[in-house]
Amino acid sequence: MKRLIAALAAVTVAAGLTVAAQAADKIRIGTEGAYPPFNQIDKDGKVVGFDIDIANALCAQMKAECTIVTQDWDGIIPGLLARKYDAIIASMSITDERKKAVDFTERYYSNSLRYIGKKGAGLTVEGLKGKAVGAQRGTIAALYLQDKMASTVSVKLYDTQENAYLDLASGRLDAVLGDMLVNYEWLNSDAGQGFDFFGDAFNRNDEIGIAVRKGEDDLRMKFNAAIKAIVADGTYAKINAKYFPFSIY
């Protein structure tokens, strides 16, 4: 009786850390869904884009099932403390103010801001004084306009970067800050004809990474570990060369 009631327990057991570790292996991600090419809403009503890409890949790497989950930028630190999902892959800067709410994994890829606006319209960085300058709010480029520029510009903040774009392709923004990929992207899109960049970029360190809530150390050891095998066995590069002609990394 003894036995059958010993080995009756290691069979809860074994189970119960089975029941734990199919647990640990699904990981919801929260990203926004507006925020092309890294994350947007396809025709089809999917999340698609380079953010969903690494994740789907980092996943893979890990041998987890992963769940995307959108939530609008202004809430997205919010919903990730709110255990909504239990990462963030959507583009967001490693910054010491975030720092506060929330751990990032090492970066997976780099960035810095550019101005762009109308071509032909002879913008000059130094010349920006008085004109509408737009940002989507709660980004670094926002908070750049709003720390540096906004004694000498009129300032106007988006929910979303492509509200920002409908507002400078309308002729109501003069120029848009952001950052320069996802300028690159709109740029190179229908709606981006007949703008350019204007300035140099700027913020160059400017390193992209993977919130998770604080203390959660194990699921941010096991990012920075998927992130560098993508890295090492040519992944990363493949799903880099389906979005840009250069590397991000």
Second form
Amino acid sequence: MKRLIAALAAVTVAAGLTVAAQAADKIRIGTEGAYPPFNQIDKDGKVVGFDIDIANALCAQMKAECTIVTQDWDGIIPGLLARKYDAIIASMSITDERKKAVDFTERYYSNSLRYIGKKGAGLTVEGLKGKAVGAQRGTIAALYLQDKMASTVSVKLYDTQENAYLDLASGRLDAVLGDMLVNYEWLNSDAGQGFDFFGDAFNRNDEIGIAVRKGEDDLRMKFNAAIKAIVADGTYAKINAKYFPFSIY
Amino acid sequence: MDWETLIPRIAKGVFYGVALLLAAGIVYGLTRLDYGVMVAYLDDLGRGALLTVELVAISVAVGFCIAVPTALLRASPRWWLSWPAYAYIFTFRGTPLLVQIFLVYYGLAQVDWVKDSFLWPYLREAYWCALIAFTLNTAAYTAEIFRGAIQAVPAGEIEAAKAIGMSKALMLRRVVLPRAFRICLPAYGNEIILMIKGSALASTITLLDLTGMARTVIARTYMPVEIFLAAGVIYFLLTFVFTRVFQRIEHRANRYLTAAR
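Show the other one: the form predicted together with the partner chain, since we just had the form predicted alone.
Next comes the full complex, this chain leading.
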């Protein structure tokens, strides 16, 4: 019995120490893993992409030990609130609606929205009336379609951006509205041949930030300082150049 | 006081303590919910529920019509009749419904001759793809339920039908199928309930059924607990009403068996 109590005590102390160590410098980062080139699963099953490179650079800057957790997009904010991870680095636009649920850091890149559709089909934004337009559920593109276009076009919402592209390629969709940089990547892929941007880019002040739980200002400030530091020391530019021939900051 | 009497007492105390804490936690949680948002989006959820009911009703009805002949083929002693039916049932019972939906929706859309065929106007609609996948899936399960019931018809009743000179078709119509139908009712009701809940997968191919609508609302409100709870209650009500109706049917169909008691 005595031995059992001693063992239990040892386990308790060890567990307590681990928790303390975790609190010090371990950060769990939530991302989606289906949003190339920002975050996607490679053929070895690892999460890679711009978001992941930035996350790693920030963690190196902050001298923190980070683990990446993947989570479906429409559960990504609930997952943060449920403490499954401590920050979201998943190309999330900073919006007023989301600010009600989470706090954001300063931007780590900026984006805009732009339609894509079949090349040479003579598509225009005005001519979308009655056509099927897709977007990923829960993105600002989806909210834009639901709020501004739902009365004139047939809006289809997808679980992932990739599924929306699949339906564009199959002909079920006439157009996809999405982040310009993500659309740019798809247009450059094999599947995207035969498709092109149409209409002007809009919502240009779309800033992408890191989301943390409300009130966790300590972590948020650390991220802000780290973003500033990697932009200043050229790490950011190096990562940027891996993905885009132009600056996206 | 020795350990043997103390341990059950402690266990009991712990059990009630945990139960009480849990109950208190649930009640506290329920008082913290934002009921306004549930009410605000009730209209949307209702429309989603209608689509869910429509999808389930059509696929179960058509599935029934496919299941009866499939079950008869499956129960046939001739291998070239029973094997194809078995292969169909095995395929659809052996793979997840989600995979079947994805194969019908995204898979068929990758094949060029499907896109050029007269079926494309239907297959391009998520609605028809969901109906096709649901129907084929539920038909396979139902066929297997019917097959079991057909084989469970008491041998004495079949012998009696043969003894009075019924033809095979007449025996099937008057004895085997009506008896099998009554035997399988409880299992069949279970399958329909599974279908009501399985229909939530329609939300993965852009359909705004109850789950799809709930997820779309959550993407806007970031209130998963409230909205999923509301959706869960609606699913519960759907299955509750269905169970009640089915109990009635079951009671009526098997009246001659229960009346004697």
